[in-house]
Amino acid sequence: MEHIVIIGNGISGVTAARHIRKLSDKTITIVSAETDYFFSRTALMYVYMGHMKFEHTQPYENWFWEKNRIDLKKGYVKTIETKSKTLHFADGDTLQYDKLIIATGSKPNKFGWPGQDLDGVMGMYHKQDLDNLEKHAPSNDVCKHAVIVGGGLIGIELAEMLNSRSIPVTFLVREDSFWNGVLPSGESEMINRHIKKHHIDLRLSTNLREIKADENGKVKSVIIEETGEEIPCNVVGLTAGVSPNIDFLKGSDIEVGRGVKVNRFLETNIKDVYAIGDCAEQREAIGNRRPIEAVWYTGRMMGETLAQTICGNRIEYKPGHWFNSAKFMDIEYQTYGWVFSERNKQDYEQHFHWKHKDDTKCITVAYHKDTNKFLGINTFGIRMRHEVFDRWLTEERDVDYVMKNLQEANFDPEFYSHYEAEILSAYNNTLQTT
């Protein structure tokens, strides 16, 4: 029987497992040191809040593995003998596999920032960093400040966490503006007043330089790059982004770049060997996508599509239209389709922005100047219709059609408030004043 070996029980390597189950009677062994069953990633932050329990977020019972006949293997793989097609593990074991599949995801970054690996330095990405946090600031008692390093979406997930729990938080943020490398800047500017209502101190355009210990090597303070100013704190969250959680791989013949090199079915370099999710870069570009992708909902899709041709029918994974969602403390997001800042826009892109007077929602439309061509739409604290817009997308609508056929996409529930009418008012009145 043919065994299919997967590192990693994330989102894409449990998707890549299930599915090629369904499709065949391989033998499947998952690898994993972080937990023993899968769970849902993104619900880690509910868990430390007080919404849910760990074992809520796991999406299967435990009975589940046994009966798909799917094996869990705990242990960190240390290093891949390709030609005999072995896996060394650091306790000494080993492991055969027909075909191995490379899903072992992402890990925070880390500048070389003096003081990164001290007691009470976290990033917000696997169970142990929940289970740190926990340890580290259980409530405002036992943490009375904490420091994060870096704007991105953990960064804020991690700052309404802390703040769930009334512990004070400095949030550093190396850009001027919020996450303004991804969102326009009304957007941008947006989120920094509302992060800033949240009695959160917001310092943009400021730097880490080091991170002190006291004398039991916990962590005592930060200081700042550019003013010298020391910062007391027990925690310090690491969320400056993430990358490819590849290091067992140096020195292996498997291609790597930023991540696992792999063509459009999938495919490393060496035969039998695939990778898929965070850790997977793209040799060549799909569309405007980034060659790595740490998100969710691709993970799943390649996972979907390599169980394909694991189980013999050898196809090309093709994501389709971008899209992705994110919290920003209460306000949502949705992006549909391609909207760049302006430090990335495009020279064809033209933005409608839109926001409304309490500061909390606001949409960014774009569209191509030319052509009038829809080409994607952020929208934040209205619920938009991911189905909608990508078919929208895929029909290649105008703009004005999006603007005026707004309503059919809203997906707020019953009894919201809807601001289409107000939102189309506001288009026309530019359209006639440029």
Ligand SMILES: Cc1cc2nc3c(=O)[nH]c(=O)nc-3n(C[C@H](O)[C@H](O)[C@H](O)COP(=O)(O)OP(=O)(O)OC[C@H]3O[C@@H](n4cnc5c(N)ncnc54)[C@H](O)[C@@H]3O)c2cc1C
Contents of the next structure:
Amino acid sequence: MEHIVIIGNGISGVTAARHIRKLSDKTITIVSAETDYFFSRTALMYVYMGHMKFEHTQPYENWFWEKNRIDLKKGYVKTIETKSKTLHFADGDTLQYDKLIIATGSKPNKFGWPGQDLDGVMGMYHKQDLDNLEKHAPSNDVCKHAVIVGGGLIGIELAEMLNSRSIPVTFLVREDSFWNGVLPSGESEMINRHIKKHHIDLRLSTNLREIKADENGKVKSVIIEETGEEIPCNVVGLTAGVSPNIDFLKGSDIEVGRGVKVNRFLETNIKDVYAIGDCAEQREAIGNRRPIEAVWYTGRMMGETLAQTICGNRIEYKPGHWFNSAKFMDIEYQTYGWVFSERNKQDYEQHFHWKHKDDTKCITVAYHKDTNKFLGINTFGIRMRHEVFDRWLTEERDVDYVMKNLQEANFDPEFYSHYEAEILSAYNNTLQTT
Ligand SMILES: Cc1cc2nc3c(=O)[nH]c(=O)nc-3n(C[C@H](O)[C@H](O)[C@H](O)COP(=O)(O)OP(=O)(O)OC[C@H]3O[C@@H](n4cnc5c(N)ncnc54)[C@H](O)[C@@H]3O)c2cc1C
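Switch from the form predicted alone to the form predicted in complex with this ligand and give that structure.
Okay, now the whole complex, with that chain kicking things off.
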């Protein structure tokens, strides 16, 4: 029986395994160095915040794997020998495969800061990071102050986590406004204010120079690059983005760039070796999409797609329209299609922005300035229906249609009965002035 080996028990690897099992009788082994069982990485924050136990982040009961004949192997793969189709583990063990799926996810970026490996410095990605945080920041008695380096979605989650235990946080953000490489300025500035309202010491245009240790090798402070200021702290969270976790492939003949290079079929340059999820890098752009997409649902889609190919029905990965969602403390964020920040805006792209006076809700609609074609929408504090925007993007609706029918996409008609007139009137005024 053909042996399919998957490195990585995250959403991508596990989805591939489950679908291969549905479609075939192949022997399947999932390898992971991190945990015995698959868990939901996106729920890690809720464990620290006391909303759930770690066991509750595991979507499948422990018996699921044996019942479905999916073997699990704990171990770190050090090297891959593609000619003999052999994995070599850090503990000296080996494993043969017929087909190999690399689904090794991401790792937190470190930029060579002095002190970045000290005790008390951590990313927020792996289960081990959560354990480390629990050890160094169990309470505000033990951790009097924390510093977070890097303003993005994981950084703000970490700030919220520490906030939940009343641990004072200084948040160092390189950009002059929060996540403004991605968010248009009206949204980014609203999030700046929201972060500050939560008593987080947000420092914009601020870089880390160095992390200093006490006499026991534990973090005691950080030094700010621009001013030389020293901020005492017990924990430093490094959340300056993630990159594909593929260092172990150096020296193998599998082609890598920033990630493992794949074609639209998720095939690498080596026969019978595939890559999916956060660690995969598309050789050719799919529409406007980035070559590496470190998000949950794309990992799941790649896993499902590749299972078909592995089981004899070779199909292309087609992710459809871009969407994503996240949370900035109490404000939910959703994005559908493409709304670029001022820094990355396309020359044809025009925005309509509306913000509620309570400063926690806003929308930005992007459209083509010549054709009026609807390009995308960002919403903050207003939950929208994915399927409606997906359909409107497919139908290539114009912005007038979208604005007039926004209510159809909204989960909360109450909100619209109050503010629809205001939003539409703001929109009509914008049109008259552009
Ligand atoms: C705190 C946090 C919050 C997030 N929130 C969201 C969100 O709200 N929405 C969203 O879309 N995305 C979110 N993400 C991103 C999302 O979790 C990832 O995109 C997704 O989990 C990636 O899945 P994956 O299967 O590709 O890899 P991973 O989940 O990273 O799994 C890869 C596994 O492979 C293992 N591995 C790596 N190398 C080896 C090796 N050499 N040998 C053995 N095992 C190895 C790793 O230890 C890991 O267990 C969040 C991420 C984090 C960290």
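We call the rigid core whatever largest set of C-alpha positions still superposes within 1.5 Å between the two forms. Keep in mind that what you see is a predicted model, and the values were worked out from it rather than measured. Residue numbers count along the first chain shown, from 1.
Relative to the superposed rigid core, does the CA atom of residue 22 travel 2 Å or more between these two forms?
Moves: no, less than 2 Å.
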